[in-house]
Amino acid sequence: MRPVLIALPVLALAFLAGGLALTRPVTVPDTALAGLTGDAIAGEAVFWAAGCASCHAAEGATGAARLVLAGGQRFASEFGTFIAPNISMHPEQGIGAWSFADFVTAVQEGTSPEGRHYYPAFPYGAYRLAARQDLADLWAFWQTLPSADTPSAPHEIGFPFSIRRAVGAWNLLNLHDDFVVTGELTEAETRGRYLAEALAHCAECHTPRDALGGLDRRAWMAGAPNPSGSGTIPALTPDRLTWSEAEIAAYLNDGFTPDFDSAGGHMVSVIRNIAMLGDEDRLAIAAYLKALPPAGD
């Protein structure tokens, strides 16, 4: 009996140590980014494709105001309300003092420069699939953006979801390094997959989630409840979205459906982003959506 009593605390400590190691915040070292040089012109296209302004500019902002990433938009969820932070180039209130490695670590690993987990309301799970050259270009463009001195507001998250270390366990369950749609894809479908799954993170809204808030990859783009509690977000699979590729591309450009209805809600901002891309990118997204497996029932 005595050896068992001694072994139990040892096993408990070993389990705790293993859990802490597995859930630790991950960082990207400078050496992993050696040789990357960014192009700000190319980075602007990445900026719009990634939808940065949709969450971090003021709600309803248009024109040049969409480049002022002072944060403040509120995003309600069953876990609490997340408030978009200031990610402008302000050195204290924003991310102006970050290094490129800090930026990539945040975007692809969900880890802050202070070594804390970000909440996955920040779609780093999608951005981790982005090409590092695109991130270098994006960071170069970021240097051209205006500074805003608005302090970031704290998230309104209650216990136990306020335990940041628990996000590390969530990451173990939900971070993936592969695309969902695989198999033989055309060049356009491959480009569309990259835009939709990695940069534009369409699944964050259009895919249902499990009890812990992870995306259900078995029901990819099959529609989901609206986190605001009002209505549902539609499926984008070809058995549900029956528009032609040309009609999908046109909608992503001007927000008008084939029936002359118009986009509403957060999709208005998404379309403002995608409209900044070239026609070939909108057609690529449409081709990808047509290649999705059906949602079924």
Contents of the next structure:
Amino acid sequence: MRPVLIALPVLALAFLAGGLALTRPVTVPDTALAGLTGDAIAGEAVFWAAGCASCHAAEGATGAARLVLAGGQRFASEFGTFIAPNISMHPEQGIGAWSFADFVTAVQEGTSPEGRHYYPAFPYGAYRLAARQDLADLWAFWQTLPSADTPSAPHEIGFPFSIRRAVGAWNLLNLHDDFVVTGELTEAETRGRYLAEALAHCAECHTPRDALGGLDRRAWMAGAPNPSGSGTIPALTPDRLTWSEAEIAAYLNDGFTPDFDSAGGHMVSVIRNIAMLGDEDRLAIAAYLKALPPAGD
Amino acid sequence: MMFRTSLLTLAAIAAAGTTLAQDLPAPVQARQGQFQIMALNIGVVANMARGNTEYDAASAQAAADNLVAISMLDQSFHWPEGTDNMALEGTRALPAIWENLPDVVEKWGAFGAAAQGLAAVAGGGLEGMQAALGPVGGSCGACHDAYRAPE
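Give me the form predicted in complex with its partner chain now, not the form predicted on its own.
Okay, now the whole complex, with that chain kicking things off.
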């Protein structure tokens, strides 16, 4: 569907919901976070699982450069080009001056400290399922990260998507407080679901989107067009991804497919993150993928 | 190494608009075969690294040496202009390759360096081989990250 056609219902919803004050950005108060103490060492694992560096470090960064969250990577979409902001510890250009509540508000509600909506290119829709203790640990780890003084570049988003209030309407439609995969899950599948749905946000690329850019939860991980180029992002459902759990876990560690082809595109960066986790977490993700409902035809 | 892109133009073949691998231009088939040979040899080493097969010093060394040998093949004739994934079906080579040839050449060189690092230790024990395989995989990924389209 053309963006202009998409825009009409977006705007209609924005005005309708705006009247009901439902599109107001949500914030998390300090009091909701009382009693949480972060552990930076535990937070490092959350950092890699959540994939922060894949978008906010420099394109193609490896090693210690993946801890420099200066932003600048460009993400094309049919709504315009989003440019990852500086989220390093720099007090002015980055987020070094934020409180923990500011951080949780950004990560789980998609609201900036100034009370504006972030665009959902930032996967707060996944992160809102993260455990608050994990976020406390992550924020503790964040304090150890370097500062970068690169200013954030503005997104290249045209009217009407430049109306940030419309994101509030989008949030009403697309934010969920429950996991997609439900039912009886083993311990490993449950851990894998948490890693995949709440932190690693696999679905952002592997699940198709509706006309408004929301994830189609009925076609969860069923594969999708590549938003920033040619080709498609493959399905991860067990009827399509037929690798064994051990093969999936190994791929997420060394980047080789069962045929010893190597990962490509943004997945290279994802594997750089997931390779930092323990074997049991990679096996948990594999177990979760095998528990997905089939994509069907 | 040089990509002598002006030597061959394949517009006519490209225009044929083929989808079957056997119909792809010979240089595309050649480079795809090259990557298959690479994958086969990486598989020998990586299967040992993953614990799928038992470590065998002679096989590991032979596979690593093959990777070094491939890294030394001059690539000039594998990559004529007009063989990107916009011009042809059946290749995932992005047009960005031809827009950033010096960087592509550098990344191919990084594969060679990583392969040599692997060959230096592959026959000397499992742990050293495992450690040296990481940079090889990294060099594959670095190029694919930038220059290969998803399937």
